[in-house]
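The chain that follows stands alone, in the form predicted on its own, written as C-alpha cells.
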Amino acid sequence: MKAADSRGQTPGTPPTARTAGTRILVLGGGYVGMYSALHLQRGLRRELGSGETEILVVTPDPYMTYQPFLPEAAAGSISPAHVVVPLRRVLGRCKILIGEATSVDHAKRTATVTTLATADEGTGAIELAYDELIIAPGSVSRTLPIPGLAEYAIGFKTVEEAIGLRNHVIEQMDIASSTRDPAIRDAALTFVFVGGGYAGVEALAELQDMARYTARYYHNIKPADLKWILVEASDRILPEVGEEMGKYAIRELRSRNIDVRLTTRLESCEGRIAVLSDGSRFPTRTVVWTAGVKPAPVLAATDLPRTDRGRIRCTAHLTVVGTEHVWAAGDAAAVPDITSDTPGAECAPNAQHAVRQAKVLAANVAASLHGRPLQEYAHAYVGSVASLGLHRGVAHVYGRKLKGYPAWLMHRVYHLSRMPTLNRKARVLAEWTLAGLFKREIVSLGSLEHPRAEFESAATGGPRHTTPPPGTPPPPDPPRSGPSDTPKPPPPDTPEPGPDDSRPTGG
C-alpha cells in the first residue's frame, strides 16, 4: 500500500478522486480563482491538513497570466515566462486539474469537465461533484460577425497570443525587407489596432515602441515606413481615465504618427484589405482585435441566474442570487457596487475589483463553513492608470491627473506591486533594470510555434512549411518560411549543377 504524500494524497490519486470531506471546487485559474483558492489555502489551513476540506482548481491553463504585463511581453521589455504565475507553486496544499468546464447542473451539485486526459481515454468528460462551487471563468474575447475577422485578426488576450503578435510584427518587417513587391511591402508594414481600450492601446504603443527600434537594423526600412492605425468605434479612447486625460492620449499617439480613427468601425478584413466605416481601405497582413470581451461560455451551460449580458448575478456577499453554496467573482460576475450613487450600478469587470473580491470570496467561503456571518464587499474605484510605450503613459488615481513619464512610472509601481509572488516581482524589476543597461532583444522566435516542422522537412524531405492550395486565406501570423535542408531532385532533362553553375543547389 502506498503511503500518502505530504498532502495527504495517496501517490497516483487522480485530483478528481473524492475525499470523505468538503470539497471546495473553483472553475478558472485566473485573478479570482487563484487569489480566492489562495486565501481559502490560508484561511482552511487546519481543514486541509486534516483532510476535513479539499480545495480542487480546474483550470485550462496551468498559470495565472497577469494581464497588465502583456504589453510589455509583447514589446520585448519582460519576458513571457515572467508575466504568468505557476499555480502549482503557488496553490501547494490544492489540487490542480488542467481541464475545462463545459456546463454546470447546480441542482445535482456537479460540474462536467474536460481534460488532457478525456480523448485519450475515450470515456468522453467527467462530472466532479462539490460541495461548495466557486465560479470564476474569467472572459473571452468579444468578436462581431465581420468577414474576415476569423480567419485574419489576432487577438490579445494570453500570453501566447501576446508572443505571437510580437513574432508576427518583427515577421512582418523581414517580409518588407526582403519582397519587390511595392503592394506586399505596403501590407506587411500597415498595423491595424481594433479597440481604444487598454489592451489595444497599449499594446499598439509599446509594439510602435519596438518596431521603431528595430527598423534601424533594417538596411531598407524607415520608422516613417511603419504605418500604425487604431480604430475606436466611440469618440474616446481609454475612458476609464477620464476625459481629459484620453484627449491627452490621443494627442500623443498622433504626434507619433499614429493614425487614431475615432466613431468608426472595422467593416471587413476580408482578403488582407482592412475595410472601415469611414471609407478608407487599407491593405493589410495585420489586424489585431481587442474591442471588447464576453463572459466565458460555460455560463450560459448553467442552471445560475443571468444578467442580461450574461454574467452571473450575485449578491454584495458574493453569492449568487436565489441559491446557496456557489459563488462568483470578476468577469464573470454582476456584484453591485454598493459605494455608488446610482441605483443599481454594479462593479466594473477589471482587475482591480477581482483582486478585493476574491479575497472578501474566500473569507465568506470559510465563514460559512465554520457558521460566522458574511461581509459584502465594497470598494471605491480609485482609478487607472495606463501606458503609452516607454517613459509616456496617463493617469487619474485618486482625483489627480498625471501624464508623461510620472504616469508611466506610477504604471509600472503600481502594476509591480500588484504582481503576485515575491519571485516575479523580483524577476519583473530585473528584467526592467537590464533594460535600462542594455539593447532591446529584436529576434523573431516565431519558429516555436512550429517545433516540429524542421524534423518534418528532415524525415519527410518536403519544405518545412506547406503552401496552401489557391484560394485557401492564409493564416493571420503565417510562420517564418525557409529553405529546406534536403536538395530537391532536378526536374526531368535537367543538368545537375555543376561547380560553375550558379543556381542554387538547395532548395
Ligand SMILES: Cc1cc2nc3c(=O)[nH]c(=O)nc-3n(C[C@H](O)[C@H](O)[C@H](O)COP(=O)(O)OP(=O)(O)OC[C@H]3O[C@@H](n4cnc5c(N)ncnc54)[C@H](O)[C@@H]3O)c2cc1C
Given for the second form:
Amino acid sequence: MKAADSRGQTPGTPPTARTAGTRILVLGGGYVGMYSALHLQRGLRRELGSGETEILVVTPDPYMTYQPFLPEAAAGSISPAHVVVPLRRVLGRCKILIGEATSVDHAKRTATVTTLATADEGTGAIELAYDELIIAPGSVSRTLPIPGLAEYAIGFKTVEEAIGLRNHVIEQMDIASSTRDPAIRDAALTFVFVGGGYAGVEALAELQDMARYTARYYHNIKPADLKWILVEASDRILPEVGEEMGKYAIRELRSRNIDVRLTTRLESCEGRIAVLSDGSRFPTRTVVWTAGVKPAPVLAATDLPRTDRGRIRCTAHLTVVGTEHVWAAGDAAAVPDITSDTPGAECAPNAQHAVRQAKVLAANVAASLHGRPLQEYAHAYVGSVASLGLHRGVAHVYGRKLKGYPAWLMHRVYHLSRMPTLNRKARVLAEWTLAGLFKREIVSLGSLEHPRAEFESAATGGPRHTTPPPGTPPPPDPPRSGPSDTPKPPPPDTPEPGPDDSRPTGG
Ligand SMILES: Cc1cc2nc3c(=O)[nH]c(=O)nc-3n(C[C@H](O)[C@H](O)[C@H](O)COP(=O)(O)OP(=O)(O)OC[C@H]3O[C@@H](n4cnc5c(N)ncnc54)[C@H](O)[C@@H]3O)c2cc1C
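Next up, the form predicted in complex with this ligand. The previous block was the form predicted on its own.
Now the complete complex, all chains and molecules, led by this one.
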C-alpha cells in the first residue's frame, strides 16, 4: 500500500483528484494567490490535516514573482531565481497545479483549466469543481493597436522579460561594437521605454546604470553613445510619489542624459523605427512597453460581474458582488476604497493593496467556513518609494519626501523586509553585499534562451545563430517539463506574513 503525504495524497495522484469535502480553488499564484493560500493553510490547519478541506492553487508558473525586484534582476544586482518564491515549498499544505484557468462557470461551481499535460493527453481542458473560489489572476500589459508593437516590443512584468531584456541590452552593445554600419550601431544603442510609472522608470534607470557601467569594458563604446528615451503620454512621471518627487525624478533622469519626453505617445515602431507623436523618429531595436496594465483575460470568460475596465466587481468584504462563495482581490479585482472620500473610488492595482487584501480575504474565507462575521478591507495608500538606479531613488511615504541615497536605501530596506521567506531575504542580502565587494556582472547569457543552438550547429554543420535577424518572428516556446506529482516533505522555509497595515509599500 502506498503512503499518503501531508496533503492526504498518495504518490501519483494528480492534484486535480478531489480528496476533501470542501475544496478551495485559488486561481493565480502571485501576491494574492500565494498570500491568501498561505494565510488559509495556517488558519485552516486542522481542517487541512483532517482532510475535511483542501486548497488547490492553479497557476501557470510554480513560483510567485516579487515584481518590485524585477528592475534589479534586469540590472544583474539580484539573480533571477532569488526574485521568485517557490510555491511548492511555501504552500506545503496546499496542492499546486501548474496550469491556466480558461473560464469559470460559477453557476455550476466549476473552472476550466488547461495544464501542461492536457495537450499530450488529448482530452482537452479539465473541469475543476470547487466550493469556494478565490480569483487572483492579476493583470497583463495593457497594449494599444500601435503598428509594430506586438512584433517588436517587450513588456516588463515577468522575470523572463526582465532577464531577456538584460541579455538583449548587452547583446545590442555587442552588435554595436562589432558592426561597421553606423545605422546598425545607432539603432542597437537606442533604447526606447514607453510608460513613466514605476515599472518603466525603474527598469530604464537600472538598465541604463548597468549599460553605462558595462560600456567601460568595450573598446569602441562610450556611455555617451547610448541613447535612452522615456516616452510618457501624461505631463508627469511616477504619479505614485507625488508631483514634487516626480519632478525631481525627471531632473535626475535628464541629468544622466536620459531623454524624458512628456505628453508624448509612441505612434509606431514598425520596421524597428520608433515614431513619436512629437514627430521624432528613432531607429531602434529596443522598445520596452510599460504603459499600464489591464485585468487578466480569463476574467472575460467568467459569469461574474465586471466593471467597465474589466475588473471583477467586489464588495469591501472581498466577495464578488451579488454572488456567494467567490472571492477576489489584487489587480484583477475592483475593490471599493472605503478610506477615500471620493464616491466610487477603487483600490489601485498595486502590491501594497494586493498583499493586505490577501490577508483579509483569507480571514474572511475561513470566517465564512466557520460561520463567523466577515471583516471589511480598509487601507489608505501610504505612498511609494522608487529606485532610480544604484544609490539613487525617490520616496514619498507618510507625507515624508526623500530623494537620492536615503530614498534608495529606504527602497532596498523596505523591499527586503517585504520579500517573502527568510531564505529569499538572506539570498538577496548576500547578493547585495557581494555586489558591493566585487565588480558587476557584464555578460549577456542570451544563448540560454536558445540552448539547442550549439548542438544543432554541430549536428547540421551550419552556423550557430543565437540572435535572429531583425523582424524574424519569435521561435515557439521550448517544451516545458510537466508538473511533478511527487509528494514533498513539509516546507523548511518559514514565509513571513504579509505586511501589517501600518507599513508603506515601495513603488
Ligand atoms: C516591474 C514591476 C514593479 C512593480 N513594483 C511595485 C512596487 O514597487 N510597489 C507596488 O505596490 N506594486 C508594484 N508592482 C505592482 C504589483 O506587483 C502588482 O500590483 C501585484 O503583483 C498584484 O498582485 P496580484 O496577485 O493581483 O497579481 P500577480 O502578482 O501578477 O499574480 C497573478 C498570478 O496569476 C497567474 N495567472 C494569470 N492568469 C491566470 C490564469 N488564467 N489562470 C491561473 N493563473 C493565472 C499569473 O501567472 C500570476 O502568477 C510592480 C509591478 C511590476 C510589473
